[in-house]
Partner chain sequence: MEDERSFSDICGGRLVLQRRYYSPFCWEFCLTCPGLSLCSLTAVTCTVCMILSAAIFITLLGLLGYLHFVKIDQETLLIIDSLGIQMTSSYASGKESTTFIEMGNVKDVVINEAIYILQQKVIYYLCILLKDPVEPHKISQVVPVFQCSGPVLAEEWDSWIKWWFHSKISEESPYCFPETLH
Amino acid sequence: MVLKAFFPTCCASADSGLLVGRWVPEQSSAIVLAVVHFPFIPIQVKELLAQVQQASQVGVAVLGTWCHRQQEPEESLGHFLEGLGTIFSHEPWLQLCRERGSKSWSCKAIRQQVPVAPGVPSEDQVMLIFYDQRKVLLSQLHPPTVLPDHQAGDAVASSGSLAVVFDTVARSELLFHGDQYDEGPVRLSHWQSEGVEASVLGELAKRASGPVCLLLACLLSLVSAVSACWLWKLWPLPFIRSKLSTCEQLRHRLEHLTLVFSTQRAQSPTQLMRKANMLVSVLLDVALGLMLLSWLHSSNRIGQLADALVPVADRVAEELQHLLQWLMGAPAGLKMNRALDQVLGRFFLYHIHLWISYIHLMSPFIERILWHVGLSACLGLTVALSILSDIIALLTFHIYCFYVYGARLYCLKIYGLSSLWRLFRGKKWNVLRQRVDSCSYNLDQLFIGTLLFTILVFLLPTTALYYLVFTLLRLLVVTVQGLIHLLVDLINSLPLYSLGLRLCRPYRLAAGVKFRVLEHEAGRPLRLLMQINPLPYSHVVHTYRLPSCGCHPKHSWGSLCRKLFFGELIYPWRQRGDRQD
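Okay, now the structure: that chain only, the form predicted alone.
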């Protein structure tokens, strides 16, 4: 039988002693975690292993002996190490030895209590696998991707054996708290043998994180209580909050901050990674917002924007007036219904006149409004972009009104023509059963239906042209807002901490491992080096992507084209969970 022994590379130069680790009988694997050095008292070693086993719930035991002959030239040491198997009984008993003056290794797995048939060797073949203990401890193994059917079974078995190695090292962290310089009764060699890794700044941050999180949690709970006050539920405040992107973004950021500064510890590495991603996303958002704030308040750019806003609005209104005058004539040589054309054109021109009056009435306050909008960038770039989206919606409200008027009028005619077309075929729409049934009409009904059908057919081109023009303008505005919302969604949901971890320390996010052959000679154990395969960037984004309040296309392209053809109102970038009007 082939036995797999996972040996940490940090113990390759350790002094002789005992191999401490975990035995996995289902996989015939021995996971070495540390080396216990001389001198030691066996009862103290057993007490230490019992404490580690109780704290980590991992079956840690003495697996065998480790002999480094390059540092211990005495030949009698090997016989002494072999005799330790009677004190620390384990099946099988490993004997690892590094030859003096060479790079060759010897490894044996002896079974003493199992009866052996004549001619059958009492030693198992050993495959020695070296692994970097620090990287395995700090890494998080992710489940494998979906493979073809002929590889699925192998992938599950391989990932299961690797998961045991990663889980054993991660849960045995208590064993690594001591090093070889401790004055305790047991000296160990492991990845922190030269001293426990620590940082002064890290320790100060840990000490200060508790009070800071408690203070911020109290402030956030106060803000949440104020936002949940019954005054905000009075009409029309809920309706206005549901339509403004700024309110939705502030609510989303409040949820992020509440989760990040919660005093509860993360229950799993995934939840800890999610908190870190949220914290980095908020910090980057605020940093970008402060940069925007600094740019706006330098060189009086807010005043320049305020001076340019009113002329731009007048220019847009003037272009809309020219467009309506073109539609009231003979656009592209088309013959329009003059009466309906004049009514619609004057109706829309009157709305533009009202809009110009409204803009000039607000012009003295525009600079102050922009100053407060720029000041809100200290809350984050996403808040400033959401306010920009709402400002665009307010500045183009007349275009939205034109689109609604045109869409309702066009939709009315389309559905009227479809109903009258069913009348010609002797059909009607059954509202109760939601289907088309046969129906008999008298002569008067057919005459009125024919007259109305003719009127709607001749009026349809004029209505359709106005609807087409204002729909294109509305789609242009929606596209600009959609790009802003996608940028906000990118900042909100992009796992920046995970991507930075993948870039700087790729072993922290492990997708699997690969093995490199170190030695493969006859009469010696096969020696392999286990290396961590980092998780691809696309999988990092897919695995750790944060939930976002961003707006996404609600309809497919086919559904969108169908709604545009029938004149139904569309909201391609509405908030999630909102009901369509």
The other form holds:
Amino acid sequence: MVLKAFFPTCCASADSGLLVGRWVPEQSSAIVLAVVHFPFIPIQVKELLAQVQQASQVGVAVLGTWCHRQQEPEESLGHFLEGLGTIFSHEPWLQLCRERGSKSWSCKAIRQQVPVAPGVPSEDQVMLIFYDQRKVLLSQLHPPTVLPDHQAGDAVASSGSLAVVFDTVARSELLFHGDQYDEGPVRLSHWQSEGVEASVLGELAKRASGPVCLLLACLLSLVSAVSACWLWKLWPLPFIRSKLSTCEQLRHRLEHLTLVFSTQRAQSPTQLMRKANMLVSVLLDVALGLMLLSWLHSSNRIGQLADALVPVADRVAEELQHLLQWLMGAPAGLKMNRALDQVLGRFFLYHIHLWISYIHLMSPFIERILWHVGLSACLGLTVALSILSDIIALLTFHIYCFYVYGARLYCLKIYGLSSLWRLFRGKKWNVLRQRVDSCSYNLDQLFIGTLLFTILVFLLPTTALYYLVFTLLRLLVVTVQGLIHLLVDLINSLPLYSLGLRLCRPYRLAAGVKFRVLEHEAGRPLRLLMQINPLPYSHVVHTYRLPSCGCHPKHSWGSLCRKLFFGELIYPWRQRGDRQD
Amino acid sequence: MEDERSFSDICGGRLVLQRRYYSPFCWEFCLTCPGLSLCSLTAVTCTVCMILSAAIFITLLGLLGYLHFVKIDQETLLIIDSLGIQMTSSYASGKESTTFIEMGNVKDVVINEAIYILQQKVIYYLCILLKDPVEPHKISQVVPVFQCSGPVLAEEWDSWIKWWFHSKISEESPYCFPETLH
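Switch from the form predicted alone, shown above, to the form predicted together with the partner chain and output its structure.
Every component of the complex follows; first up is the chain already shown.
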């Protein structure tokens, strides 16, 4: 196999010295991590390497020599470097050489133990692959390849060679602590030589995060303890809680915050990203909520809203009354059964009358309620939207009631009709066998059955029309609520931190690598540049999206149509722990 | 003798009726139609302009989208022995999308033959066979290469293969073959 030497771009301009890194024999690749400069004492170099090996479980060793020389080759240096091969024995021994100021590189890999001719060391073909050490250190491969555990160390036969490179660089943090400008015994050159990265704000945030996390974790645990108190389990509070989407959203947010401010450190980069995503999502939510709050409280919008609310509810009730009057007449030219029509129409009209009186009773308190509800927007835009959705549900409660009445009536009629239709044909539903069986009926049974069947058939258009109208209204309300829930879901589950990272620091999220062939001269080794291929945005969203509330429609279109046809009640937004109506 | 009176029509426009008397047995009546209202003219012109510019804008957007996402300018296949195979597609807008497959995952590069039974022609296309990570002897995926230009007819392949093998032998670095297709 061709020997692959991974060389960091930051060391390309470093002075001559020793190459330190990891040798992977299965893939015949040498991963150079740093360059040790002269002067050094071999014992100290070996001690440092042993330290690094113990701390990081990576087999770091001296791989060869690096020579960055002037145009005229210095003979003494050349011999000295060759002599080093005997002190730090490594198989194969790399000799990389670069002429200062030019692009011509030369590399040789000498093997002592596999002689082609006895006594003559053999040389391998070498391919140089340059990589940006800082970017490889900070990036994370997707999908994350689980390399064998740290105790096993070097078992890399099954994983890809590139995952090994990333893993090696990421684990050798200890090697990058010392620098060539430090006063220590060994002077190294690596990515930190271009300038050690640190930021005052970052350090301060790290120091402050400990106590802040502790404080917030205590507060949050207090809040969760209060909410889990036995008082909340008394009926009808759990029922109300399960129906209101606000409570669901608040619980969801509480879960998120508990996870973010937990005092445990994140085990893996994925968990860290998840925490960061949750934090950014909560912050954005609160920021948007505060903007909404300031908009609401400016120029007395709340007062205007409260003033507009009662007339709007009145208007809706009036329109419903017109609709019922129209249904009680001859709607769309259809002829209704007068008696049933009048009964149903008057029944629903009375309900609307009750509803209007209730709204008028509430009207003095509406502004206060709205003001306090508006304050809840500081908990987040999602909470405000959930409250809006709940308010819509409460204000259209009468439509929901009408829909339930209409649906129940229609459902009863359909079941009655199907059962009597079976009787008409002389068949019966066998409950035991769950199938239709033939049955012989008495004459009077048949007579009454046929009578009832005829009655139901002729009353069907009236009931069906009422059912249709109220179902459409209910579906309209459900659609509006659905859109609000969709928006809430979007804010909840979008991984903003990951998207921002992909935009600003694309090398952090790597889908893979890409290679570019650098200028090639005859007789010189092949040089490639390895760059990081960032993850596409769709994959970022797919991998890092946060789990949402789970309030998704559980039905497919087919089952929805079937339920509508048979008059079964539909609940598109089933929340967790809901009871059947 | 001339006489003039103005009336308004059913749409509110102004009509002018002129009456000319030449002689007791010769009268002329002249009715002037309501003039073109400037408001309606500008409104209609603006609407048409907006519709046209919206259509132009949408066409431009569509063209940009086509150039950026659909129209592939050039495809490159880079084979590095013992490292892997890299496929790059560069689009007309300059975007480049790269996929790198490690050599450990590649079983082989093959030329597949496809026979169109109804159209009665035979085509050849190059593809990469990927190994299954769980079972190394099974093939998990077949990745066709040079997707934009599509498959090549049999006669063309002959000259392709001969040229490729010839260049492989004469090339000094036997372990890296860049293969470019426009």
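Everything numeric in this text was worked out from a predicted model, so none of it was measured. What we label the rigid core is the largest C-alpha set whose atoms superpose within 1.5 Å from one form to the other. Positions refer to the first chain, counted from 1.
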| item | value |
| --- | --- |
| Core-superposed comparison between the two forms, Tyr441 Cα displacement 2 Å or beyond | yes |
| CA of Lys514, rigid core aligned, shift of 2 Å or more between the two forms | no |
